[in-house]
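The data below hold one chain only, encoded as structure tokens and taken in the form predicted alone.
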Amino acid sequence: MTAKPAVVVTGSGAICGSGRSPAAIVDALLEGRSALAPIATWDVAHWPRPIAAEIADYNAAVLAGDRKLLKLIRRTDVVGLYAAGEAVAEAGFVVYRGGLDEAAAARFSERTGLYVGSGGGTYQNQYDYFPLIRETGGELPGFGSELVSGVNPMWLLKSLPNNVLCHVGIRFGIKGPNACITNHSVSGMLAIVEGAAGIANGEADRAVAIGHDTPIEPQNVLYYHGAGLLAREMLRPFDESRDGSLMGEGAGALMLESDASARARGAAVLGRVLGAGHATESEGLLAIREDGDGPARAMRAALADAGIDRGDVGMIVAHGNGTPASDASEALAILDVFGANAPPVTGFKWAIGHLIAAAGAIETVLAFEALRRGVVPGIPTLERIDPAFAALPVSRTAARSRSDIALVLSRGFGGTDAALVVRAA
């Protein structure tokens, strides 16, 4: 049986409420620092649930690095850009490309492919409608009429999902394979997972992984709200009291390549992505099996595409949101799937929130920042864990990892899971 080509990463980007980079946030992780703190981007005085970990000195202009696309582009789309830009830049992409010949280099741009996760869950597009249906009334006829001049005509641009994809190849000149993928909180986590297969069948010799997400807006919190999903004040994964999950904002990205690409452009090499797996429990839009198996068999797939056993994980970073349902389940997969002697188990949504479309995508690059350290953070909102599963090893402190490889697991509406197996360098 031929190996499968190594899939190995040279750059990585992040953003989020805690920070503007891998390092900062897992600083941020460490320290115990979490960024929820109350909405400050609308008036949340009689909201439900006021809580998120939104983005602090949020400047468009600065992120996006081109204030004439903010025209054309979403929040959520500023910040996508940002952490592609970081791991274009720290992986010397453009750089590299430039020392070579036209032709040499026109080949090295339709080798480089792009794959993005967005989410698909927020209404704000839907806001540039509220002042003319309130002027006329709600009358269709009049609202028709009118809708030329009261809408912004750049409102069906700003609103398409594949915006990050559109932009972030015509910054970087990327014209190789390319996908946009929208589901749910797996999609950033699938990005990375199409952005490694392509690479190993050989559709391209790298590609930029990104998934992005803004969810922090009114109709959306008052939704999961209205669904039951929102933590009253704090995030506990795992915890005995845990009530719900909390929203972030943000997202990561990674520059994935052949491991014959990075050698020969002498690039650095950050870590590697070992092996994926998806699993569908098909039980309903929000209903999730207590025995958690679709989890489980996310990531025996993924041990068995890694060509491992569960005994080299040295971490395991949980989908972790904080929901009664889906913390109890994918707490007894993990100990289902590595027993009595499985490696330490984190969190990172305590702190971050949960950034929906983006959460495997940004949790991935903490991953490789946190196996880069040895540390495995801990979770300082876990106070007393559940004694249904009273074995998962989870603590409230940080922890050494066992090995240099990471499981990442990511879980969203639909009875999807995801699990991703990674290496550092």
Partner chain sequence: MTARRRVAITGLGLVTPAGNDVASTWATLQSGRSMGGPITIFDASGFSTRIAAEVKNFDPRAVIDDRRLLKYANRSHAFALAAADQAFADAGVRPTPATSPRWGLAVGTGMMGMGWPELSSLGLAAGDGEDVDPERLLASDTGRDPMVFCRAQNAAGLALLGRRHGIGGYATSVHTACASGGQAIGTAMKLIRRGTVDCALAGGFDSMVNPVGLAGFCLLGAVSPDNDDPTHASRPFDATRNGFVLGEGAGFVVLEAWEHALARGARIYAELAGDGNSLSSYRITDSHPSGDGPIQAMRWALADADATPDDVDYVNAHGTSTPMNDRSESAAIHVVFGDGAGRVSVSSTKSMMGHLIAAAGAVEAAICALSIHHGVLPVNANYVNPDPDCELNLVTGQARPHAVRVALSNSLGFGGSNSCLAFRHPEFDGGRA
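Nothing here was measured: the structure is a model prediction, and the numbers come from that model. Take the two forms, superpose them, and find the largest set of C-alpha atoms that agree within 1.5 Å; that set is the rigid core. Positions refer to the first chain, counted from 1. First, how it differs from the form predicted in complex with its partner chain.
Core-superposed comparison between these two forms: the Cα of E135 travels 2 Å or more.
Having looked at the form predicted alone, could you now put up the form predicted in complex with its partner chain?
Only one chain is given; partner chains and other molecules are left out.
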């Protein structure tokens, strides 16, 4: 058995309703400020579930940093580009490569990977066809023959689920191994997992990992409500009165790097990725096992992969999406794996909402920031813990982390569960 090469973090970026940097978002969490509020993007006066965490003062041109690009990308891509840009800038990637000779710079670009967790297609993508559909009465022959004059010729390119992969690659000249993961709300965490694995396996020396999603659109919100997944007013993870999740939007990004690469560049190390674990319950698209089998197996595998004992974990960042079934099974899994002496458990969705494909990425970014401060932010929307899992160490108020190690959980449709173990620098 050879030791796994160390994977470190040398840059991070985040944007969501609570702020535009990891520090600003964790400040908001610690101050008890939630970005969940009535949706402003459309009139929700008659809307059955009107609450979400939108990015305030969204300005696409400013966030994308390139007005011309807006013809080719959508809101979800804009936030992904923004977070990636922040992580790349903090890592000093472009400046460092600029100091290399041509051959070394080319190799540097080829030895840089790019891994993206993307929300993939949204319903709004297809609305570009509405004017022509109405004009032709939904009749296909007319729709086909008027297509070229009636629809943006760039429709397909603008709708690609892998647009962030494409445009971050072009912007920063990244040419190494890559993936675009469209796997519901484990996508963001899997982007980090695969990026770290690519580095550990020697396929790349560094990699940008991004999760991005903007799921707050009328049709999508309506379907989540129809599936019984959305809360009326507040997202209350692990509370006995919890009644569902609420959506957020944004992105999180990390620059991952081999220890050797970071040292050779003299880059400041923000933290490291220790290990990951995975399980799938495979009960169907929306079904979740009550016994927490999936998250329990994922957490045990992650601890084993990291080579640490459960007692080494200082804090747990739960998926905590606020739905009755997910929170209950997740709590049982945490108690099963960590026993009576579990470290402080928290979650961030009560404030930033559920960022779906971006959730695991931004929550890992925030976990690093919390570890850096040694603080486990509280869950102020928690009023009374569900007696079904009263021993779960969650709190309204902040606590000290027991160590510099955090375990982060993500759960997605299809019964997918992923756990990631990270350590502060």
